[in-house]
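Coming up is one lone chain in structure tokens, specifically the form predicted on its own.
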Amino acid sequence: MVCLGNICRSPLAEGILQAKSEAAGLGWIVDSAGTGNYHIGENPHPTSQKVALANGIDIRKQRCRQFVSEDIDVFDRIYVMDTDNYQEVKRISGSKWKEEKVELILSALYPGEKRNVPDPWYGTEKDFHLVFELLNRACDKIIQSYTKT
């Protein structure tokens, strides 16, 4: 899971995928990081932390880091929030750069269209439902593309 600074959208989405494939048995290691080296170290924002709590999930022990193009080869899939995102998951790649391993998040709702997740950083607690209301959609479709049989 990827964003801007990793502390509001991809925590969101980590905590939210993680907890999805532990309830379906699924095993899968989720992590998540920022294209931006902004909040290295840091907690998630207070108001994901609150959001997620609301909705039985504990973000507070994720700690930001900066996505590197070591991601690229490590982990299965890589969802963005944006194209930005995107766009920079390609830049630090480099080399490594796999297209067919990074899609925006959003696609398992809205296939093809491009679809970003709000950044609600300048927002309210708002927002960050809004957010996780999307988050929380888009991956119980993932989750269910893996365990149709």
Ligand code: 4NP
Second form
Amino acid sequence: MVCLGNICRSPLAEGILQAKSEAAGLGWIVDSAGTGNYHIGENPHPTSQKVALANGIDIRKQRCRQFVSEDIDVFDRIYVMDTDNYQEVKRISGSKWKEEKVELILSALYPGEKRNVPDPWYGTEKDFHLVFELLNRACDKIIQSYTKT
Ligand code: 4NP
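Can you give me the structure for the form predicted together with the named molecule, which would complement the form predicted on its own we have just seen?
Below: every chain and molecule of the assembly, starting with the one above.
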């Protein structure tokens, strides 16, 4: 799960997909990172923590890190929150870039539409709830695509 700061959106996405993968018995290792270096070592944004907890998900222990090119090899799938993150993941990956592994997370809900998860950084708590709902629905679709018989 990748966004710009690894402080608002991708920590929520990590917590949501981790919880759903555990509930589905998939046992995935889910992680998140930011393309920027502004918040390395910090815990998620307090409002992301609050909204996650209100939905039964504890992301308080997560720590921000920056995306590195090795992530392309380590992870099977990389979900980005917006098209800027997509371009940055491509740039940071350099020669390791593997287009087939990287996807806009909202393509799970709106295939082909190139929709972005809106950045709530300058927003209000309502914006964080909207992000949670979008990611919750997208992660349901992702889990479904791996559990359909
Ligand atoms: P995120 O939001 O990419 O969802 O974590 C942001 C967090 C911090 C900044 C921008 C976006 N920032 O400019 O510091």
